[in-house]
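What follows is a single chain, given as structure tokens, in the form predicted on its own.
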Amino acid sequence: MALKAISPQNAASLDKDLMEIGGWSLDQLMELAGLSVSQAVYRVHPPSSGKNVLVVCGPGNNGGDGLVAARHLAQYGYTPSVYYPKEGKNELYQRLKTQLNNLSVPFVSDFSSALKSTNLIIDAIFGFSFGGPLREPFPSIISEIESASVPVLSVDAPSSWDIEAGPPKEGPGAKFMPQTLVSLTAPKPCVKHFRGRHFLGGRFLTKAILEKYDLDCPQYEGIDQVVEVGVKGERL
């Protein structure tokens, strides 16, 4: 089954439709996104492979997805920690932080040291709305993730990648290729440059939304919120 990619413009329009027409709140969409990410982590890196997970969050909704994923991972028995160098201003993010504080999930300040003790990195820095250029502190952060010796799972798009054109030609992120990518709602055009395990999370879209944006919906198994699909769209 071929899965169509969605442009960043249509992805933004789809989110708007979900909230204005579909009755969804940002909290709900972020919860489902973070849950999908956590399930993908469990698939590719079960706790037996190492419980220490470093979640690197950006200031926008992608970072919020990472905060939700960290909460679920803590409940699954992992030992997550969060690096959140530039916090989002929406009070939703503060509530997500409170939930993590209540689970004793640490927010780390020394990124380089945290990298040395982690078994998996979740890249939740930038999503489909990223348009570049990178601004500090993110170029140095992405360079460190890029050269890390542990596997990386990116949320929606590898951070630093152009959503249409893929990895930058030079500089931070030019050689960034995470082992796993979780596309949310639908793959973004940059997926054609990705070589790794690819999951789709979006088991809540209605038939009307799928038809409006000319999207496909693969068959999710059981109660799973993610389904693994080929990097060129073929179902695995």
Second form
There are 2 protein chains.
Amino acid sequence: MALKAISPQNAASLDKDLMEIGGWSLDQLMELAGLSVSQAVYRVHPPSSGKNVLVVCGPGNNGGDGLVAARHLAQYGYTPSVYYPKEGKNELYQRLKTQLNNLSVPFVSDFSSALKSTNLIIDAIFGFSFGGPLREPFPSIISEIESASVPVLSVDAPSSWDIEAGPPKEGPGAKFMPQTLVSLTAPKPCVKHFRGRHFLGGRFLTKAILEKYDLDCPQYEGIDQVVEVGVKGERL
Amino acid sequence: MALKAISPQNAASLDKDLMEIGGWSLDQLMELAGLSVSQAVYRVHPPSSGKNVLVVCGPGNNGGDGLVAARHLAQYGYTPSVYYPKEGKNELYQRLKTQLNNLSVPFVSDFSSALKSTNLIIDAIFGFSFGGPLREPFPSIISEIESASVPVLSVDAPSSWDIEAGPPKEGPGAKFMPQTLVSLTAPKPCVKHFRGRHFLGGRFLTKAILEKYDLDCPQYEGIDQVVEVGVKGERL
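Now that the form predicted on its own has been shown, please provide the structure of the form predicted together with another copy of the chain.
Now the complete complex, all chains and molecules, led by this one.
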């Protein structure tokens, strides 16, 4: 199943449309994005495969999606912890943090040590708005994730990858290949370099939006908030 | 499985706690409440049982939950329509309306006629804050729902029922018994008069909240946002 990709410019414009024309708040969109990430986690890595999930959050909306996913994972019976070295300023992120604190989800400060005891990493560092270059502490974090022995699920795009061009030619991220990718609303162009299980989330687009941005309408099943759109080794 | 009920006063206080202490916005809470309603609908009335769903929305948050549920149902492949005779003033409700308009979900003005072609009614008229008496057009709407030949799913409480005492002794609602009830966060005291399939939704409470309000912690399965807590004929 081949799905059309959306450019980072169009992805930004689509988000703007959803909020300015579509009546959506960031709270609502992030709730459904994070929910879809949590459902993909449950699909590829059910609690029986290990409950410790380290959610690495960046300073923007990708990080916010990670915070929401962590909350749902806690409700599903996982034991998530969050590494959030550069907190976003939006008050929504602070509220999401409060929600996690109230569920006793720990915010860890020692990434390397947290990495040792996790069963899964969620990379919610950067999404479609990433323009590079990586700034500290992210180059070293990406390097550690890249060489980690546990599986990684990336939200929207593998962090450090150029959204159009894919993995950097050298340096942190050059060999980064997460096992799972959850594209939100539509795959980004860099997905052509991705080899792994690929899910799409964001079951809230309208026909008009799909047409305006020339996107495919994925066939979600039942009440699912994610749909698997590619399997290991298969080119989109 | 017997679940403790929460008084309407405590339900109001719990909502206030979630927003003032818990970091939750109404947008987030309503999104998850409406999502849980939509999942219960899918469980008791899958699209194969008929896709036409008439969502009857009241002026407050119960109506807002209905609007969110209608949106998710449209994404699941149902053909919902909404009857919303007294629109709430909160800007969130207007945004939820916009979202439904963009999905081409019709807002109907002739309730009796809409009733004739629906396969299921969602009663999202009044929730735990209902204090009576019913004001027009709701007495006649409740009477029509009460005598309708299609199944009814009520959100949080069967509308017209006193939240503590249950069905009114006479008049509209005196014989109202929906087939399904989705209690949000915790059952309300009137649930003791309910005979039907009973679900609980609102998978976002913390241990501290459950303890503060002396509530049971229901065992949700997997990634479900609802859990069935009672079956037809069984007293809670």
